[in-house]
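Consider the single chain below, provided in structure tokens and representing the form predicted on its own.
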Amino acid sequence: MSQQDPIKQCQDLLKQIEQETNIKAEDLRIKYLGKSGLFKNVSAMIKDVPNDQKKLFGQTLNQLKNKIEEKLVSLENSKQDQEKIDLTLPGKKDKVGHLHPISQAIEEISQIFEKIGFNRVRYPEVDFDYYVFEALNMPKNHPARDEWETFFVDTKPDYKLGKMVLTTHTSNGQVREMERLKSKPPIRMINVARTYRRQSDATHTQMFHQFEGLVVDKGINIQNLKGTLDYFAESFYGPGTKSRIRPFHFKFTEPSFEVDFSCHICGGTGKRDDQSGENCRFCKSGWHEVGGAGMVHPNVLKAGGIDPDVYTGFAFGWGVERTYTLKKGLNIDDIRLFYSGNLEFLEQF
């Protein structure tokens, strides 16, 4: 090969690149100004190259790079101008998620409340004995701890407050919340948590979530609960909603009522309709019961620090998932799918 290879090599690679047509932009950029394109080459020559001829050597190779950037741009814009774009065809949307329905509902009913002077609180969702058993009027080996189904963690016992369990209810943070106020009341608290239990069907699942309220202050009775549902029953279920409390027996309350919203499918007339006469399909009375109410038990005052003969309180507590069932429209009959992963069901709230 002769010292004039170098260069000629350059000058036939001008003419090439003026040849090529039928060739993408990336194929051609690869070609030649990849790392083993072409010009890659032919600049690895300059060695050979006489001193003399270095300078026509390297315009050369100036040249070459310039076409072959100018080539590079005229194929994209080649490409741009064939890519015909329809300006009056509507635009992509961009895939956008949402909340989970039940962190909506607990959106929801965390607002309802606070509109009310309520303080949206947060305690442990593993916690001890004391607090979620003892502490609320139920000692040890008491049967009512029985009816709870409850998780105990497989760990060392506090000398003090018992074994860890998986809170069967939001209620361990009555005491809690009146410790944290250090037995000062007035206390307005909602606390909204995940709770378990050893029960899965249709309407249970071992993992749910609760809200819990608690009122205490000189001077509140049933009356200040009451309205206390009915507020809540009209502003989540809409208005005409109606509450009903039943009395009930629980640990920590004293009266303890069971709570029921009047139905939103029949106005609470447990008819399906004024001709037939039959019975409403959803709540066959009128009535749905959606959780437990009742005026804080004195031992539990106590148990917080507070004196039940100046101060007195009332507290309530529900599956958020069992409320936010008997919303109008939505005849979900398995709280479970909730959990399944389907997205065909989540993505329809």
Contents of the next structure:
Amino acid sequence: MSQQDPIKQCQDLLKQIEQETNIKAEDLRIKYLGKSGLFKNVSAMIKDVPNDQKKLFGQTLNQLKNKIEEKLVSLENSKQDQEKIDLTLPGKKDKVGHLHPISQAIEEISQIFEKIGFNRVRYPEVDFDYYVFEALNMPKNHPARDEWETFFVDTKPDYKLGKMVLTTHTSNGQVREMERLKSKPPIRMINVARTYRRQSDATHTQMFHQFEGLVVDKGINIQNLKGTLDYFAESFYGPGTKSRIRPFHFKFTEPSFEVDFSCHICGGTGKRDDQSGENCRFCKSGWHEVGGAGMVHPNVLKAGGIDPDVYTGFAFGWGVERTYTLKKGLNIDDIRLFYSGNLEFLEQF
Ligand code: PHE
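If the one shown is the form predicted on its own, what is the structure of the form predicted in complex with phenylalanine (PHE)?
Below is the whole assembly, all chains and molecules, this chain first.
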């Protein structure tokens, strides 16, 4: 027998474990049951135990193991090991995320139009030349197409619908919506989607969003368009905001307009309110140009299978980002910030 009698050592440990009081359950587990813990050490001594005592040694080891486990359970349940809860501490707030500001703007814009009976739809953001240009009264090689700085997709053209492009505007939804409704007005569509143009500066990003309104029915006229624009101006920018339409040219509307909203900083006067006689810093003229509109061109109605002698319609469309940055209190002079992934900027919304 070695000088250190293994059975004696086992018995000593049994006593020792009784006295373990000032220790955490996890520390006790490591001390006794860990890889080089006391239990492992003592069990390894089996090779030094004479055969006739092996049985007794085994029993004592078992006893020790049970004792350790008992102790562990009791420590885990003891107060010392439980986290103390101070009910007077202020609560921890969960970090809650929110929608991207442009998603918030899209929601708000959609709801404003849904309230007056528009139907929110979404059409492809990579579409055929036919829907983006040709059906909109812009035949192949027409110079008007140059206004849209188009990204073309390198695929085999469809023999009827032509090349694929990244949609330069949401107007591709116009004829698609007429087709979806089997050329049967009334149509009241609001199409919100991503659009793409070859451009990038403080007020333009290559990817941006547009919303497109289209109304087709019997007897639709410019007053209906103007009323809708006024309604949107007041709903989105607040009471007192006015809309203005100026003559313009688009191939797919006739007559066509550019749409302005009155400036909320100077109330549409174009002057600072400090009697200095100087121009308003935000708008310079009292108005902000936002986008285009007009009465749907007869050729576009025809492309959608609708008889222009029976039905008329209006359409409008412009950028979500620009519309949003003109909102009261937002002082965003670079719309690229929206897509910079800068959380310090985004968390403010
Ligand atoms: N699609 C035009 C643009 O992107 C805007 C527009 C929409 C004009 C509908 C008239 C009617 O500039």
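Note that the structure is a prediction, hence the values are computed from the model and not measured. Positions refer to the first chain, counted from 1. Rigid core: the largest C-alpha set superposing within 1.5 Å between the two forms.
- D334 shows a C-alpha shift below 2 Å between the two forms [criterion: core-superposed Cα displacement of 2 Å].
- The Cα shift for D48 between the two forms, taken after rigid core superposition, is 2 angstroms or larger.
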